[in-house]
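Have a look below at one chain only, the form predicted on its own, in structure tokens format.
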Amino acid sequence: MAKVQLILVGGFLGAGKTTLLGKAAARLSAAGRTVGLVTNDQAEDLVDTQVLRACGFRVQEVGGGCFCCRFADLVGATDKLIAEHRPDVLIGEPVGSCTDLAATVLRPLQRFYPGRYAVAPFSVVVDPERLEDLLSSKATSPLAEKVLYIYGKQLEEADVILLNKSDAISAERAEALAAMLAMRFPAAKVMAISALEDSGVDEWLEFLQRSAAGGARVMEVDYGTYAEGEALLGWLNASVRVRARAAQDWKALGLKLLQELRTRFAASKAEVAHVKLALTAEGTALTGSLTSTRGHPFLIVQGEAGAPSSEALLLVNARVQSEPEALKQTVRAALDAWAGEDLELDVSAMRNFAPAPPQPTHRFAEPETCTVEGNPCATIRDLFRPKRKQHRRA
């Protein structure tokens, strides 16, 4: 059987990885090709999953941890796909607080199951808002700088880095930002997308097909620093059942939603990483974003908006930077102000946690420090430093 062509995407949370993961799919199925997705998370009940399969493609989910910690699922994830629809392509997307992949996926997937992936070099997406933060002279980030310390890994170790949302920022400004990041990880392939509105999607599958496997940067990687940043990002999936009065416009209820728990985390100054929704009604079926605290919510319609109705069924998948006790009880707060008087909700499942230490099932690796004018990154400010003051530091 010929090998399937797997392609992980990967990069920090809200960078818009499922955005283009579906443009993706829907590209190549076009184009005649059969394609499986794979989304993961550190739980269950995924908005992700849900939106993926309401668009038509086949999904597999594995939860409960990152591919490297939850290697055997991902294999059995795929197993599966292989085995029901023979795909051609297999899309894969790990949780976003995650990094150190070639090491602990590819190279494994590739030493294990030589004769059934072709492994595609590895993508990492990067919101241009996020990489601001990281570019201030201030060091203005709400993000921890153990937080951050994540994110750089996941820069470190692509083949090739996505500046998405470029159709958000000025020409010039993603101009810039290509650049800075070709000239800060030469070894990468840099290509400004925007998966909201499909460009750059055609070109960066091309660049896939004709190009080497990925996985071949492995990093240094400070397991206790990696750790303590993803515990200090609160989890929370929530199911919620939401009964009416009368029948509502979902549409507008669901960026009222978003807006309230925006406003809701600023006044606990707890920053948002990626909060999203999923509210499907009778005839109506739509996703909400927010991927930071000071940024603005946005909604997705998947379909046509059907008639009003009165009972919807409500997802929300929050991952921001609080205590996760706290997350819950602003989240739970949130709801309840949002439904007043009008709304009743039934919350079937509500789950808070921190992410548990990475313990990867497999590590192979040949470490390649990274450095800067000769000198290994800390962190990821190390790499984003000035040259002048990088050169004093040494």
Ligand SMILES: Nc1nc2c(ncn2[C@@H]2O[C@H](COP(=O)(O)OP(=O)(O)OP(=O)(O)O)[C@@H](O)[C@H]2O)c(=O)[nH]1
Given for the second form:
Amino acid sequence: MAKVQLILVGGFLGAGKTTLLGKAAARLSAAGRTVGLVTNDQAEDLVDTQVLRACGFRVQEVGGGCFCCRFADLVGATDKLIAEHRPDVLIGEPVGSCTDLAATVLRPLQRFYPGRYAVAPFSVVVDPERLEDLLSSKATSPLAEKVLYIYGKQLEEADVILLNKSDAISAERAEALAAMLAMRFPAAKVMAISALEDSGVDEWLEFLQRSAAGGARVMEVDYGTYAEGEALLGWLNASVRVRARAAQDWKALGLKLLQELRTRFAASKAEVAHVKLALTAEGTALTGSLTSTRGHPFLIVQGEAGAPSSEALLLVNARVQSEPEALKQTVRAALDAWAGEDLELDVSAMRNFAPAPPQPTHRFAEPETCTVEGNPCATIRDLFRPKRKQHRRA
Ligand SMILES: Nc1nc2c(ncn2[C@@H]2O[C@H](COP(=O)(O)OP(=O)(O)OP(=O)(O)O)[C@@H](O)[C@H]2O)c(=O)[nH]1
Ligand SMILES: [Mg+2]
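So the form predicted on its own is up there; where is the form predicted together with the named molecule?
The next block holds the full complex; its first chain is the one shown before.
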């Protein structure tokens, strides 16, 4: 049997991975290739899975931990897709707070299943606003140093760095950021794309086709710092049935909820990594997103906007730099304020937690293959800091 191409798309929360998965799957399907997608999270009730399924793609979900800690589940998910659909290409999106995927996922897949997967270069998606924010010497980053440590490690192991959302910044800024990334990570291929506007996606897919296998760049990782960084991010997944007395404009309501959440997180100085919501009403599927506390809520209507209706199912996935209990209280308060007198909410599930320390099933690491110079425990700012001159003693 021919090998199935396996593309992993990593990168920090909110960078645009799911958007890229959807666009890539659409391009590949249009070219006559069968595609299977694998989503991943620390918990279930995923907006990403719902969004991609609503687009008609075949999706398997790996919940309860990152691909690295759920290696067998990842293999099981790909097996299911292979058995049911015989895909040519599988695209997986690991959790946005996860790193060290070359050593813990790509290499083990290559070693244990050499005849099954053709592992593509590991692609890491970057949000330019977040990157600039982190690099700015004036502003202190709203994300903690230990969270930035994960961000830096994600870039360090990339075979391909995709500077996404290039539609949202000037061509000059995109060029400058791409040049900076290329200088700091010379072994990685840097490409500016816009997943949303489908620009650069074909070029990226073509690059993967003609490149050698991915995951060569394994690195040293301080798992203590990594675990502490992840634990600083509160996680909340909620599923809520919403009923209204009269038919509602769910798009306006979705935006209102995101604004309500943003105001409350900003007031409590809890930086949003990514708050996603999916609102499904009769004939309408909406996805909403907030990728920083200062960012603008963004809402997409999938398919045709249906006629106003009085009932909807709401999924909320919030990843915020916050204690899990405080996160839950903020989301509850925002939901109550949003509902007011007009909406009746029935919360059928709400899980809040901090991710457990990562414990990869396998780890095949040869640090000497790491091509990034400098302190292996550097945070993102250290990685971009100009190198100091070496002073030799006479
Ligand atoms: N302007 C612009 N927005 C984008 C682009 N790609 C993604 N977005 C938006 O960025 C937000 C986050 O996108 P996602 O694809 O959900 O990000 P993600 O990396 O999958 O996020 P997590 O699953 O939380 O890690 C959404 O509002 C997208 O519409 C892009 O190319 N341009
Ligand atoms: Mg996603």
